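This document starts with one chain, in the form predicted on its own, laid out as structure tokens.
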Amino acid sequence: MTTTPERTTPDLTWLDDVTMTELERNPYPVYERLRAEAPLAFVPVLGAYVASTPEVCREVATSPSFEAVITPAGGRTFGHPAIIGVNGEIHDDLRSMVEPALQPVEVDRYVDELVRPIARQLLEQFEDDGRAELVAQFCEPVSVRSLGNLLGLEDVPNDTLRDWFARLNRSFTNAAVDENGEFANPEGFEDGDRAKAEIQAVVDPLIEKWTKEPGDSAISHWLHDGMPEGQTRDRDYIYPTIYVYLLGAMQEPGHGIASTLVGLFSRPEQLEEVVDDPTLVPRAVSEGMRWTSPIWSATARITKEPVTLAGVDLPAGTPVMLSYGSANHDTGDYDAPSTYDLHRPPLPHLAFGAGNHACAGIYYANHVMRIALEELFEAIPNLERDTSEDVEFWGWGFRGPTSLHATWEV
């Protein structure tokens, strides 16, 4: 007679200590020993269960017992309805409005267009100074400012909108919970609220303007777009995404494009090979947004009965965290995951989720990425690390680099 091995519980209170600080640090760490032992263990801190491999992390997003979720510190950010937490015929309404513009083949008209000309009058501000911060004059003004314009938000400067998501950032990621599972620093949302005041004093105008007026920028066709004649959608119900959108949509190129540097600056002659061959541009993008992904543990999902996975039990109405930059460091799929290597076996990796609420723009934040270096790389092609300054980066929810000093010979 064979007997069924007894489940064993893995001892898993050292994730008592585990701090929002030391995730936002440097969530590494904790989630390779999370891989190891749990892949899905109830993280204190998070008042969530949290998903940390590739496999798990799939399961999750694709599995038709789980729908979507957002965060409490997403939802308390956000609002409702924000298109990554929300389901059925409201989801579908949702995608269907900013879907469009995010097609590839009409990403393809209008892409280089927009953000070539961005990059280039960027990279003439310093290009001539044999030094720059590469985050703040460069990737992040080039993803702002190419979204903003998309949405229509052409007279709002590069420095607003980075300071609008770097507000929006800290809020959506002020995760933490107590015992009770109330936010422990509930006035960390404060800042956030009023990026959203500020927000919606520049664009209700607009949207009083295209309610009237239809134009041709994102935020109208979301206004207009699939309704019926005479009818727009209530700015209430856009507002959300919205935010979203300058949140997640606007930093995510940008930190991609500052990963991928940073990755390439660790490996010299990666680096020389990419600047003599800009087709090996959108590989080096790639293993970027694999090696560091800019929405590193944004998004979630939650239970619609119970299930079983991972050797866990999750009664109806659990919510998961999917770590898809933990499941982009697994060993089992990759060898040395956190080196940074434009020759790796190329395999689909989690950046942009899985799933129906995978990321609507990847196609769009690609073309970002890849005409920003390929701008960067024909205007200064001997970039190099200002090896004087450290890199650091930051983040649970969101990651990035923080700055990136470089020199260059004029």
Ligand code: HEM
Given for the second form:
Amino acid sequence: MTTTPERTTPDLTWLDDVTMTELERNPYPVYERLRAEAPLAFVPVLGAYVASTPEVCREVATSPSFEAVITPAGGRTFGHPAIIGVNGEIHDDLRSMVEPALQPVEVDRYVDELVRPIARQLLEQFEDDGRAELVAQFCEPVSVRSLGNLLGLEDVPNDTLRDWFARLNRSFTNAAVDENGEFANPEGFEDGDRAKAEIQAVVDPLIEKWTKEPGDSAISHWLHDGMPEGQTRDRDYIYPTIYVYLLGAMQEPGHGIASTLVGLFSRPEQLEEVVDDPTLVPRAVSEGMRWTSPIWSATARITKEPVTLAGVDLPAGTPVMLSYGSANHDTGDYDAPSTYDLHRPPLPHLAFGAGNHACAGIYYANHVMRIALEELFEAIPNLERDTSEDVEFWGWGFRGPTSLHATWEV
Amino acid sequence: MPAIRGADREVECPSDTPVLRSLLRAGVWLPNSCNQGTCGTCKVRVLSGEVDHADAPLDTLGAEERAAGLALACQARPCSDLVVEPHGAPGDAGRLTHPLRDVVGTVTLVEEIARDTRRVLLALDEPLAFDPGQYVELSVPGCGSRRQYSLANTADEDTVLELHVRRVEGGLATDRWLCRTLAVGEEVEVSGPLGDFVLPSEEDDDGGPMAMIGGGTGLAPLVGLARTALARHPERELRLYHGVRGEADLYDVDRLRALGDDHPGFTFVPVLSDEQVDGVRHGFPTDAFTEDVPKARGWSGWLCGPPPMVEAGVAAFKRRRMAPRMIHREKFTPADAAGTSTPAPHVTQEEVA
Ligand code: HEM
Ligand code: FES
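Moving from the form predicted on its own, what structure would you give for the form predicted together with protoporphyrin IX containing FE?
Complete assembly follows, chain above in first position.
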């Protein structure tokens, strides 16, 4: 051998042409190329580095040289201190605030009684119709009603909660920046601002009530738990994390249920197996999360010191976006990753993130999705996809089917 | 190296490797999500053996749970051979059941009841406890083979076992023995009871409507199940379908019709697939069910017969929206995680030897 190849920088000029619209329609082709050519790469339209493989995502999410940071559009939407973007004592305090209700021991105590009646009641409304649009009639309502009741928002209708997460989502993922790093569509945040004003109009009076008379709701506990007698956490301190919940925690179990169903519909024999044996539901959900990860690319970390990773030198203070939805399609870990397969070798996936900012709601969310699907298959074991309607997935930050039409014999 | 048994597979597990990893590597699935001990999805119950909980946080796995034998599979390292099962997965582990016994039965009746079909009664020296719908194994004399036959009895008929036997051309047990040489007075070695084709416990049986479909001598266990179900709830709706080829294959028609005299909710429906006979339904019993019952939500179903009939029955029940967990049939046990299945011994038919 006569030449030793230099460390060559791959030619990534093709990334200059990538648009937000393209990523939201279908991020997979761009990320497939990133995984092959540059698992850690600067993506101009996002104005940030992107980690696209399992190895690099895991390293960024768990390395002590990195800490959490919220994406610019996320920060513009949620404000400070949102649990996903803070570190040290504030993060510890916010985790200690949200975790008690999400602890496995605690979830086991309430989750069945919370979710099963909600799923049943929704099914009763359409099970004899022989057709339904499952995203709007089942997946999203199970998700928002369950968490809404847990949080203490019993009086907020399903459709309002669905509307809130959709508008916060569009604001949070309004990520495009121009060549100066400024938001390319600043007007894209305005509707999110209006949604937050509506949220405050509903939640402020509840906070006032729970401040005086502590209740059993999660938000009431957030106000009081761990605080000295007679003191509560300030509402401005908890609102950013309330928005984290009203977006991700409200939306994602619905995405997860719907994606799992689309995956199963693509494998009718596997759908049949799961319908016949409900103990397979958790496995079906796990593969659904891998196949179309609901939080596809929404969180980030930032270097605390200069770091060299995947052949890239990152100065201190460089944000890196975690594209877990891409990592879960890595061919190093998964054969034919874009195929839904209940029986693929069951490797751990990254759909719930990693490190000390990994999802706090894993156990709860998995049970919500499981119970919803158990009840759906129990009520409608002859469920079929309505093939006269297309299924379209949308989203880069958060991803799932926009609608899912089903039919069955009644 | 310690071995772990989970999901009926034995897996070698290095003692420095979390139990979950070893199982997953061997293709044995356990629910898991975070793999860092924080979400609790991977909880298992350690049925035997010792684990080191390693870094499992107390928040995820409390001291009480540890004391109760739970572990986080993603954290726990084996200190010895282990048997584990997923926590919270529905399963009958630990359910009390009638002990399996070896008894001797004396043939008291051999009766031709239909084409190539005999009823055999075996008197036992002492009663055998079983649940209606279960089966026994008979030792075929002189060859060491065993064959399974369902009991047509109710639980209180525990001293004389009733079996329905259909002759299989060239069959080791039926053609050479049960349907040929078997005679009153002969002693037969019997093991049982076996199987889980049974009714819910009496407390859990709310008297809901039931559909039962038997093909050929697959009728046998349904005779025990139907009589038991009606004794528990005399008014309940119960539709029993018996599918056979021709009129000559039907048996016990009067006996079953008579059940309807005391039980207005009971209907017996014989169905002939190969013959058109006035006053008898024609076709497949599973189709007869879908014709008769527009909606089976809230019903439970029992299927016994040749595998294609059982599969057709499952489809028919689901088409009428019977909940899959309410559908009872021959169980197929997964042989390995690749998803292939091997059929459990079929209790009403015999393989040709
Ligand atoms: C299928 C549904 C869900 C999925 C796929 C999901 C996924 C995720 C992901 C990928 C993250 C970021 C992890 C990282 O940056 O490494 C996250 C964060 C988080 N999730 Fe979830 N999540 C789901 C449901 C929920 C629910 C229902 C709740 C609450 C009830 C919840 C609470 C949280 C919290 C509090 C965080 C922030 C954790 C932190 O920054 O410390 N999630 N989730
Ligand atoms: S997989 Fe989350 S605790 Fe083990």
